[in-house]
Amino acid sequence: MNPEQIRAAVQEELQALPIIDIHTHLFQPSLGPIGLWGIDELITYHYLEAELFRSCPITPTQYFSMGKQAQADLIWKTLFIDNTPISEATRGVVAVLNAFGLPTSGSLTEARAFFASRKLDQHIDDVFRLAGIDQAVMTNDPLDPTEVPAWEANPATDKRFHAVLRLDRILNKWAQHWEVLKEQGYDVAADGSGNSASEVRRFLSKWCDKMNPVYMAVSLPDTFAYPEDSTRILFLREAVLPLCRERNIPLSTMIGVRYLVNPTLKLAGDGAGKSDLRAVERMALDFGDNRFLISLLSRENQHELCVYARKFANLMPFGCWWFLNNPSVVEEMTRERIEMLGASFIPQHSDARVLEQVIYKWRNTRRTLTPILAGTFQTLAEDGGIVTRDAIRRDITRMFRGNFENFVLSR
């Protein structure tokens, strides 16, 4: 194919492929009303809350004392009417409204009426179709008091959603949660001594039976170190990673969070930090029979991750996470990964917390990655390689479906 044919083929194949969204904070309907969706949730997403305080004199205390609809009205007026919605997060809301044929300016009345009229199950199908995805991987916390009752009720499975067993409360906040396990009959201690590790493994095994997770996952601070003397590493070494091997599922480690650098902003108050990736090196080496999905929050860590992925086949880099999910950074990271790893990585996930966000996040991904992938194939053709539509389809399918299926689902 000539260069123009290559670009058209890449665009068409990206549009046609149903993508697997490998990391979200969405929930299947059978888990009850814990999933977020609709216009007021879209507008009060914590990315937009952080932007609000840069353009409005209201204090976080005043804002968080308001009701949800009043918060949405304030953000809408401040960021969409008094200012042009040119940030990634605000433009995403505009894209969602446009996708449903709703007004992108003026009053929110029509949008609120539209979403209020929707039946969730059919709405999910419509959202997934508009986003070009057919499966979403959830984030499920066995210590979340709002989520646990839904799982205890044995919810129906949903082929559109995969469960993931989230470990943050156990690995990062053991001091605040060990007594919850104690109350459930597990022989655990605040300092992780005695039978704590084996009991944590028993607790997680019970939840694997209940959830059938496709992987376990944890977000980790920029100060994460391995090895070290901590309950986090004790439970990783003696409970989590052995159980992952037993169940033949990967561990997803998302490293680089600086929690609540501004506590007044609540969920919007986290920051990012550069991490020491020698911890990743040691884990990949010491646990060679385990598989690790890896995403890093610092832009400065991305090249080093590619180097480690070349050395350890049990590492799977994935996504441009959180603050990195902006086209300028996505472009840089994806080019670097292709140049160093070929098609052996997973380019993106949505990290969506509100259902409709998958529409604009995957639209952005396709728009950003089309010229990158086209340029890659065009350069190959200029250097004498044979580029066919079948080859383009194969590589795009591998990156956006096959790598996840082979690394996670088919094992």
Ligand code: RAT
Second form
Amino acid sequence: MNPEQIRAAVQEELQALPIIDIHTHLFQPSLGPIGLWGIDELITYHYLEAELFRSCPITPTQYFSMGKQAQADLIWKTLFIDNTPISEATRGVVAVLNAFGLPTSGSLTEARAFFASRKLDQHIDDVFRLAGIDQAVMTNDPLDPTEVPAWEANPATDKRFHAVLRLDRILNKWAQHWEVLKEQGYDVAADGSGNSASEVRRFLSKWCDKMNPVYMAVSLPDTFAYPEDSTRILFLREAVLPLCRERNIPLSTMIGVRYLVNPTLKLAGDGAGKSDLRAVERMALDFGDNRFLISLLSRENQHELCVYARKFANLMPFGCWWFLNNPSVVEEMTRERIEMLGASFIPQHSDARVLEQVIYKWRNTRRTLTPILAGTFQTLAEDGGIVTRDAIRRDITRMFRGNFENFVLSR
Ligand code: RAT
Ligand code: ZN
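The structure above corresponds to the form predicted on its own; please give the structure of the form predicted in complex with D-arabinaric acid (RAT) next.
What follows is the entire complex, opening with the chain shown before.
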């Protein structure tokens, strides 16, 4: 194939492949109204809330006291009318409106009427088709009071969605949650002593039965350390990782958050920090029978992660997370990963919080990665390698589906 044919083949294969979105904050409709969708949710996405305060004098306290629609109107006026929507997150809203043939400027009336007319179940099918995905992995928290009742009602499964047992409240906020377990009859203590670890395992095991998660997951601070004398590491070592082995599922660790550096911004108030990846090295070594999906929030940590993935086959780097999901950084990270790991990683997840975001996030990923992947195969051809359509399809399928199916679903 000549360079132009290679580029066209990459573009077509990437376009045609139904991707598995391996980490989102979306919910299957059978879990009820906790799933966010529609124009007001899109505009009040926390990525956009953070941008609002840079261009409008309103204080966070004033903003958060407003109703959802008034918040959306303010963000729309500030970031889309008074300013040009050139940031990644604002451009995303424009792309979604455009995908549905809705006006991308002026009033929101038509968009609101359109989304109000949609029936959720069919809408999900349409959104997934526009995004080019066929499955999305959820984030399910067994200690979230808004989510628990939905699971207690034994929701119908939905082949478009997979559950994930999220552990943040247990591993990061034990002090605020141990009593909730205690009230539910688990023999746990604030300091993790006595039967706490085995009881946490029993609690998680019950939730595995209920949710049938494809993996367990936790976000971790930039200061994450292992080994360490803490309830976090105690429960990881004695409850979470043994249970992952028993159920034969991976643990996803997303490391590098600096929680609430500006608490007034709520969900938009977290920052990012560089981590010491010796913790990852030691975990990969000490728990050689566990599998770890890994995403890191700091750009500076990405090269090191590739090095560790070369040492430990039980690490699966995935995604360009949160502040990294911008074309300039995605380009750099993906090049680095291909150069060091071939096709043995998962390039992206959407992290969508509002259903329709998968449309713009996956379009952006395809647009950014087409030249990177094409360049990879073009360079191979230049060096005398045989590049075929089948090889391109095989590698793209492996990165955006196969690695997840093999590492997570099919073991
Ligand atoms: O990207 C985000 O939406 C963040 O707020 C987080 O939810 C992060 O992705 C996480 O899963 O902790
Ligand atoms: Zn997330």
